Structures are given as structure tokens and as C-alpha cells.
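Next up: just one chain, as C-alpha cells, the form predicted alone.
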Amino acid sequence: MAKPRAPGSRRPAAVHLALIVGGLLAFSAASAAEDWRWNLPRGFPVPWVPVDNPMTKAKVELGRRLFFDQRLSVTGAYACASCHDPARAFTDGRAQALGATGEIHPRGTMPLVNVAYNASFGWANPEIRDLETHAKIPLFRQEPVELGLLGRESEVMEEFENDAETRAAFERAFPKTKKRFSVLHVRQALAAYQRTLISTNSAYDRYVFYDEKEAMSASAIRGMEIFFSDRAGCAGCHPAPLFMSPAVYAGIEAEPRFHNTGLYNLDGKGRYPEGGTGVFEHTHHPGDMGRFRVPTLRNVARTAPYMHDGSIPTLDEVVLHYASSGRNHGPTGERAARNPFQSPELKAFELRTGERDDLVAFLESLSDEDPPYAVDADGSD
């Protein structure tokens, strides 16, 4: 829980702009179910919960027990965390992810750090809303194949019941269903372990919510002032505490919301390569080619390379990225004119003498001390 603050003592000002940049509101700490409560600092904003899936330590336990179980996948060789790495803030280190079948997949493995705070799922699917549903995507997809479960539900169920381990953990979690061995129970547990994945321990935190002072170097202090600032406008899309937008926790609804950052412009038109369209993949309207979600910065440091391509490879070049108000690569790898359909909230800012350093040095302070950072209902990892 967070540490008490000295008497008389006064929060540094980006304690004020995480609490009013991310509308926080107080809640209860206590989630639906008896035995669970959430171990936040305080201003953190509690997760939302569907009423049909409350939090239980037996539930997290067996989602976490899942998502490191190579039986859920076609080849018996991959699970969620072959792709979503705990070390790397749940990401995999390549440019774009690789199936269990071998599969080059045309967009880059997502972070899952603070992934219950999400108001939609995948890079670039509007439709998806809930960690449950979106668990089918990479258990059941054909095209490109993540883990390859179809066809093979029943297989599968049947040897999670007679793992003696596995059958008690799912009857832990689900002591008053009779038919506990169902791929709906794997989702239920997957996504209430996916929701212990908080990141709240990094030098940022430790600064703004602890008022430790030391915590973050001089010069990441700086970055996070341009980082804030109106000339950079980079919390416009990424405001504390959580670095993502749109977000969605108890008691707070939104919309998703999907921006074009300039990575492309391969026609003079505003497209992008194919595999890698975007929000018009689902919705074929041309205002919404290379429209993505936006991602958390936690971790960022951690999660290289960076867009859904996996097309910059370090912090420095996203900063000069953004700077420069979008690269527009043209078919050649050139620079080409502005994208037509780029968001507006994109423009140029000048950085001066050493503040490119200072702005990735604050993207690093982003980082927890101590991944895998599952909270769970005793604040441990």
C-alpha cells in the first residue's frame, strides 16, 4: 500500500496531473468476490471486473497456472507465455510475433502490463471489449495461427481433468460449477490472472506516489516535464498513471479510440502495407487505414521494438519519431508527404540540445523494479 507522507510535506506537481489527466475517482478496494482486494498506491484506479467473472485467488492462481501451459497450444511446445514474456513486460523482443506453428504474424506481440485497464483488445479490433472474449484470438485463430487450440478443446479438457495438479486447481477456482473442464473457464481464468499484470513499482511511482525523491535521475526529471508539456503533448495520448488511452476501470466507461502516427504513406494516399491496415482491416473505411490503439508506456523500456510492426527499434528513434511529426515512409523506405489520414493530435515539436536524452531517460523510469508485477490479494508478487 502506499507509504505515508511526512506531516507537512507536498506532492510533487505530477501527482496533481496524474490524478486530473486520468480522472481518477475513489473507490473501495474490495472487488465482488470475499477473498479478493486489490493492492493499489493510492490514486490508482481499480480495475473493472464483468459480474460473471469476479476475482478469486483460486481463479488468478489457475489463470496464472494456464497461461504457462504448453497443452493449450496445437504443437504442445507453446503457451500465452512463449509470446508474452513476463521479463519483457509480456512482450516476446521480436518485431513481429511468432505462432506455434511458425507463423510470422504481420503485427508485433502486444504488452500485457496493465492490460485490465484496456478499452479494447488486439492492436486494432474495435469490437473486442473484455480480456474473456479476447482470449479466444489467440487460442482459437486460423489465420494466422497463434496457439491452435481448434479442433482440439475437448483433447485437452480431458487432460487438464486428469492432471491431479491441474483438476484440483480447477476445481479451486470453480468449486459450484459441475462442468469445471470448459475452454470458457480457461478464458475466465486467463483473464482474471491477466488482470493482476499492474504495473505500479517504477521509478515514476516511487517519485510521484511515494514522494521518494531520489527515485528518478535529474534528467528523467526533465523529460517528464516535456513529456507533460503542452509543446510536446505526449500525455495528450499517453496520460498518467496509466500511459494509455482511452482506459476504462471501475466505474469509468469509454469508447476505443485508434490514431495514425505517421508510420506510412506508401501511396501518396494514406496506406499502409498490407497485414498492417489497421482499424479499416475490420471496418474497410478509408479514414481508418493505419489507425492502432494506443499501448502503455510502462515498460516501455522493456518492449522493444516499438509500433505494431515492430519498425522502430529504440526509444531514442520513437522520440525523433514523434518529433518530427511522423516518418511517412514512403515504397522505397523514403520520407513522403504527410499521411492524409494522420491524427491531428501529431505535430512537430522542436527538441532542444539534450532533451531527446531526457525524454527517453523519463521513458525509462516507467519501468517496474521487479516484473513479473502481478498484484495480488496480499500486495505480493
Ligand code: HEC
The other form holds:
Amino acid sequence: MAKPRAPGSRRPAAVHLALIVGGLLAFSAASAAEDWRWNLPRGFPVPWVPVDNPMTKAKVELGRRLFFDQRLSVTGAYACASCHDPARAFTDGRAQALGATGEIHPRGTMPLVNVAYNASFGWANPEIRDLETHAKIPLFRQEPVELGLLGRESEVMEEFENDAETRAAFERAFPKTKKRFSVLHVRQALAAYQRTLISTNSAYDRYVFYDEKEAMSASAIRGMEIFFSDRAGCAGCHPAPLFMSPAVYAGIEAEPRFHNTGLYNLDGKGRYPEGGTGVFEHTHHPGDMGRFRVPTLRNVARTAPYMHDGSIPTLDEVVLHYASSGRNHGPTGERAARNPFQSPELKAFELRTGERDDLVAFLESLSDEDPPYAVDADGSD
Ligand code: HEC
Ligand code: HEC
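Shown: the form predicted alone; wanted: the form predicted in complex with the named molecule:
Entire complex below, previous chain first.
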């Protein structure tokens, strides 16, 4: 990877701010590392890591194995990676996910790049605040089944213990513990691995962080200006350099936030379809109807179809949805009135000839050029 260079001068204000804040955080968090140092471009924020699950190379390596391990599934033929495919930026190309036993999930698989920075996990769950806790959902969820580990925990832990390679990986990852083969350790290793899935190697990064002026096309650069403009207002919710919000960094906390982008208005009172009602499903507050977390736009060109229910097939149509201040589908897909709970930040904006393509070209410039995304420790053992 190219060496990070001093920040250039032609970048949007939002990026400047992120660079400054990120730089300070990178400095203050370096001391927390054990055998792990984040190998991030200069100015990139350092992820928060819970004190009881420090990063180590061995734990990340175990997590990587478990992420692809089909023994965690009830059919023995499914893994985290069956839905979170690294080649698709950890999504599956489906509008709604398909579980190990063939059940359809009400919502789409989320990309896992940059999950290290999430303030909450899932499309609209304000209660899950760390990756260790989140892992219980894919492992144990019953309706629908994702992997289906429930009731088979001790059997599977025994299988891990009896398999020489997996046993060695657990021993390296958790050297000092008595109860080494446990679901807690599975969850901790998966979390450590997922924290390394940080996107830093897109054309956008090369242009902004490494000053490679040819990295982005003229169209993508025009699109970047639109993206960060007050007219389009995208960066308010999808700020650089992570393109999601709110973000938790080492030393900086953030409360979960959710927004209604006006995808539906089924009854004139703002209703979203069953299974996709957003935070409302958890709180039953009418104002939480249709509110979802802001997903990252990094690698978004690889994660179609879009939105929590995959109901927008292309980036071009996502741009149209926003430019018309929310597509607001009524019961038969026709345009209904503006959703009363729609985020006030979303206003219709004009796109001149060519600007739609420019905005899409910018979104495409956020794709990593060297998957599989994971950052490594910097080699100091
Ligand atoms: C059946 C397909 C499927 C499998 C298998 C699966 N996931 Fe997911 N994953 C999803 C879906 C769907 C969501 C969004 C859930 C929601 O919020 O409704 C999701 C969300 C997530 C999120 C939240 C991301 C974010 O930005 O909030 C994480 C983290 C995650 N999965 C990790 C895992 C891990 C680790 C495994 C394996 C133990 C796994 N998943 C297995 C489908 C799957
Ligand atoms: C008020 C906050 C807000 C603003 C402003 C905003 N977004 Fe979003 N964005 C969201 C939320 C929330 C979602 C998820 C909505 C859902 O699934 O129901 C989302 C989803 C997306 C997605 C789909 C990502 C995926 O993985 O499915 C794209 C692409 C996107 N936004 C691009 C943009 C662009 C381009 C702009 C500016 C024109 C913009 N956003 C402005 C909040 C916002």
C-alpha cells in the first residue's frame, strides 16, 4: 500500500474535520494496543475496543476461521460468510437474506465493512451496542433461523476441541483461560475479526488521503462536490471518512441514531410494511416508524440491492429517491404524500444534466480496490 502523505488542500471541509479529529484519536488510542496496532492510513479514526476483549492477532485469526466455519450452522453447510460474502463487501446480492434452513429474513444482509465504528448493530435495533453481543443474533435467532446453533452449543464446542487445527487456533487466541471452548469465545473472536474489516483502499482514499490526483475521474470528483454540498446534503448523515453515522471511535462515544428516508407511506400516516417498520418494532413509538440506521456507503457499488428491504435495485434509483425527497411508495407502489416522520434534512433537490451520473460515479469511487478489506496488525509482535 502507498505511504500516507500529508493532507492536500483541495478537499471538502467535512473531510478536513474528520482528518483532524481522527488524527488526535489515533494518537490517544495507540497505547491501548497489546500485540495489535491498527495499520490505518494517517488521520483514519481508531476503532473502540471493549476492555474485556482486546485485539490480538491470534484472536482475529480465530475469528476469521469461525466466520467461514460451517460447523456453526444446523445444516453444517452454512456460515456467516454464506450471507456476508467478502466478494460483495459482506452482503449476498439478495433483497432479503436467506437463512441456513431456507427461511427468508424480513430484511437484507448488511455490509460489514466499518462495523468497528457502529454505535448500534442491525438496521434498526437501538439496544445492541457491541459486536460481541450482536453475534448472539446470527448464532441463536429462531425466527428466522440464520445459523441455528441454539441447543447444539456443547456439541459444536466439543467438535472444535477435537479438531487439531481449530483447537490450536483457540489455544493461541485464548491462552490463559480454563473454559477455552465456549460460545463467549466464539463471539469474542468473531467480534475481533469483524473490527478489522475497515475500508481504506478506494479510489476516494487514494485521491484524498494519498494525494493521487488521477485516482478519481472528473465525473466522480464533480459527484463528490455534489455529495458534500448543502444542496444534496448527503454528508450530514453519511459523513467522510466512514460514510455512516453515528460513529464510535476509541475515546469517543455516540448514541445510536436512526432516520426515516421516506421509502413508504402506506396509509397516509407514515406506515412502513410489516417486518420493516424500523425502530418502531422495538419501541412502538409512532414517531419511530420507518427509522433505520445510516449504513456505510463504502463499497456500496458491490452491495445492491439497496435499503433495509433491498427495494431499490440500483444506485441511480437511490439518487432519484433522494432527489425527489423520498420516493414515498403508497400501498400499490404509487407515489403517496410525504411521510410525516421523514427526516427534515431530506429535501428535494435539482440535478442538472449529467449530475445524476456524477453522483453515481462518486459512490462507485468508494469501492476498495484490494478486497478482502481486512486491515492487519503492523507486524510488531
Ligand atoms: C441468514 C443470513 C445471515 C447469516 C448466516 C449471518 N448474517 Fe449477519 N446479518 C444478516 C442480516 C439480514 C442482517 C441485518 C439484520 C437486521 O437488522 O434486521 C445482518 C446484520 C449483521 C450485523 C450488523 C451490521 C451492522 O452494520 O449493523 C453484523 C455485525 C453481522 N450481521 C454479523 C454476522 C456474523 C458474525 C455472522 C455469523 C456468526 C452472521 N452475521 C451471520 C444476515 C446474516
Ligand atoms: C437524514 C439522513 C440521511 C441523508 C441526508 C442521506 N441518507 Fe442515505 N441513508 C440513510 C438511511 C437511514 C439509510 C437506510 C434507509 C433504509 O434502509 O430504510 C440510507 C441508505 C442509503 C443508501 C443505501 C445503502 C445500502 O447499503 O443499502 C445509499 C446508496 C444512500 N443512502 C446514499 C445517500 C445519498 C447519495 C445521499 C444524498 C443525496 C443520502 N444518502 C442522504 C440516511 C440518510
